[in-house]
Amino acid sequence: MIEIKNLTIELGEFFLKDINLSIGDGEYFVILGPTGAGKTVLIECIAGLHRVKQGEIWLGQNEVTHLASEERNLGYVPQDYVLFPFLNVVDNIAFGLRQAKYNRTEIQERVNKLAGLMGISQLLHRDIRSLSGGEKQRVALARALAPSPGILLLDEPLSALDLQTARYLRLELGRVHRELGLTTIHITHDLMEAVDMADRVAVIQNGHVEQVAEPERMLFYPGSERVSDFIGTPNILDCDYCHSLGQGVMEVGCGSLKLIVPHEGISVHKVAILPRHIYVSETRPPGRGVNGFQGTITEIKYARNAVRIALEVGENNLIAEIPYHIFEEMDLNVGKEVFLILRMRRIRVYESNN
């Protein structure tokens, strides 16, 4: 377990104030918040990179607040990976093992095992500078895992990657976590990354912990107005009925809407979808389409980063968000009939009726 008690620290413009967190053994714990919230300062404190004068950090039964980084048995992947450009892939992965005086056979076995786990066996003798972003990320993970740490710290591990690579590595991180059962702290500013990956999420803003909850609980029941504003106030619909269609999908009835949602549980009481995951079109999209509907625009609001479109869809009212550059190319106005698609894989479900 990881226990953080009353941690307060100020580093220039970044600060943390009275941070209290408890992270379970083997948990995949995501720290979510906007840029400048203090996320990286927190993970660097856990890693032992800052001198902490107020508060305590416990790893298991041991207080490590004032221990050096190398004494904490942590694997740490910083945001920019910090790979050694003058070493090839093998030597990068083996660096910590050599520093710890592992023998040659142990190093070779460990490097080969981790290379296989991360799918980079074919890259072992490549120059670091010749690797893609996704390949560098895998090497950085293998290097962090090489000394068999008790905890893995990941600072924005997917932020520098293109969308397709990030989606693939998101799945890979989940697989590695399941195989190793390693307590993991993952920092991100991406809400859906947190929702898809976390056992629990801590939302941090302005150096304060606003809410700690399971991802679905956070989406459906934001702990404060600040959390609600940050996650984007999802459309939440109550479900009247549901039945399984097999293969991990379920049909749910929400008022006049019949939705197909990804779910393998017994029942669904609520569904949520973020406004930015509702596709709006002036013309009917080709094909039958899943979760395609027709609605009427009832209001148009100009928000900071996007245009928010209020829609009446049968008995339901929904909010969609359209980026400014796309909205400017469309001819949308109040009263206009439009077509929309609720992206199935982005719909989240909540089983409990509490």
Second form
Amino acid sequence: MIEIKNLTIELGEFFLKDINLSIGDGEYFVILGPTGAGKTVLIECIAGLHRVKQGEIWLGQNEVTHLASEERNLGYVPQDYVLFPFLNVVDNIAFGLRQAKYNRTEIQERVNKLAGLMGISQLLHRDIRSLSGGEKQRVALARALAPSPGILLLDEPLSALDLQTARYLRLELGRVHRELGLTTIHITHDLMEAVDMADRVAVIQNGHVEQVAEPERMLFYPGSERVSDFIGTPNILDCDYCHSLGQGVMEVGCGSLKLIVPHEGISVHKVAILPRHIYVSETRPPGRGVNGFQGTITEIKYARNAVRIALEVGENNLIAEIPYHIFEEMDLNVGKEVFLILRMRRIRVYESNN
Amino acid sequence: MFKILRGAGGERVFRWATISALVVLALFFIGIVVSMMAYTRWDTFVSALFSEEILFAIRLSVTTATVAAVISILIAVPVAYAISRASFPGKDIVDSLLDLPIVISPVALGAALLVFFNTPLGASIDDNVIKFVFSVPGIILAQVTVISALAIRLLKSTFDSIDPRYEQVARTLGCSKPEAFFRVTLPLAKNGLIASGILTWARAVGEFGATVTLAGATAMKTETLPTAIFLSLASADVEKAIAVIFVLVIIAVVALLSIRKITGRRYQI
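Having seen the form predicted alone, can you show the form predicted in complex with the partner chain?
Entire complex below, previous chain first.
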């Protein structure tokens, strides 16, 4: 159990104001917010890297607000890993174990076990500088986990990686969390990362916690206008019928739209897709056109860095979002016929009524 | 005027101008060395080099400079770390004051030390603790006074280049502050430490102004290599002076090359 009570801190341009959070044992808790929102400061406060003058931090039964990092028993993976360049992979992982005065065989066993868990057994004697981003991330994670910490803090663990590696590591993080059951706080600015991984999400903006909720709840019932502005209100469609096409794919009918969605279950009640995951094009896109439709623009609205386009597709109304610089290169106006694609992998499926 | 130098022509002129400056300077130094070699003969050079006096000067210089460099580095590590990491009001002023010994003439520093040992406190230290004035410990003290500022400057830039987050991560892994310093920051500073050690050592070997003022220039007693040059010229023994100059040049070249070898690059002062 991690509890943060009335935490207020100011560090140059970053600040946190009256933060209250309570994170349960074994929970995978994601802190979501735009760059500069104060996410890193928050996790660093929990890690004991800043002197906190206002508010309290509790880990379990102990107040740790004024304890040094080494007295908090936590694992911390900073954004760019900060591996020790003068040590090889083994010695990086064993760093905390040596500090805790484990004997040699214990260290060796623990390092091998963690290397196995993280899938880096073949890298153990490599120089840190020769590792790829994904490998470094795994080593940093193994190093943080080695001294058996009570909680794990991950600062943007996937943001420096290429898409493919990030997607793979996202699954790995989930697996490690399930295997170890370790209370984890994960920071990200990526909404889909938060939705995919979190038991609960805290949306933080301008040093303020705007909402704490389960990911789906946050998506469908944003706690404030600022949250809905940041995540973008999703398109939610009620489904009339569905049938499985096999191989984990289903066809669902929502109004006049026939959608192909990734789903292993029996039935689909609702589907949701974020505006940014609907592609709009002036010409017919090439290929088989899974989830491709034609619609008419009914409204164009300018948001912060993007343009929201309301579309009428048969009897359904959808909102698409296009980055401003792409919108500028297109010739879109109200009443125009356009082509759109709902990205299949980005459609989220809900079985029940809730 | 700069308008004429636009375009490719201007680029050529500029490149030639900068390279000629380099050539002129290189010729100047080569000229000095060649003239020294022309002045001396091999056999007189060798006999001067292996004279008892010069061998004594080499031994004395190497020992005093080594002791002075070790003392300076031991002082400079905590001082440089404090200036690099701590933030306190007036830090800029303290930082600048520590640079003073680099820019002030070493003779002035030596004179200041000599004056200090003439005060009641200084005199009692000199009489009862260690004798500094006109003695070998005076050489070491003079060298330490001159080179410790250099050591601090070099080590500060080393510590500045080490991300404090290494220590922060070490602390989340269970290290106390001193443990994090010794287990993470010092190993990260290893190259900088070695390079500063060599550079301050080489500077101590060459130190003359402060040494001669505090420790005097007594042959076979407080005669370091630079003092030996001074004494040889004073007695018009140019051959001997040249022999010592070459010894100093060789020491300097070896020091700079080993720094480059160790750190993989030229050391930035």
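Quick caveat, the model's predicted, so the values are computed rather than measured. Numbering follows the first chain given and starts at 1. Rigid core (definition): largest C-alpha set, two forms, superposition within 1.5 Å.
Shown are candidates V261, G295, A37, I231; the hinge separating the rigid parts that shift between the two forms corresponds to I231.
Treated as two rigid bodies, the chain shows a rotation of the smaller part against the larger of 17° between the two forms, based on C-alpha superposition. Comparing between the two forms on a rigid core frame, one finds that H243 has its C-alpha moved by 6.5 Å.
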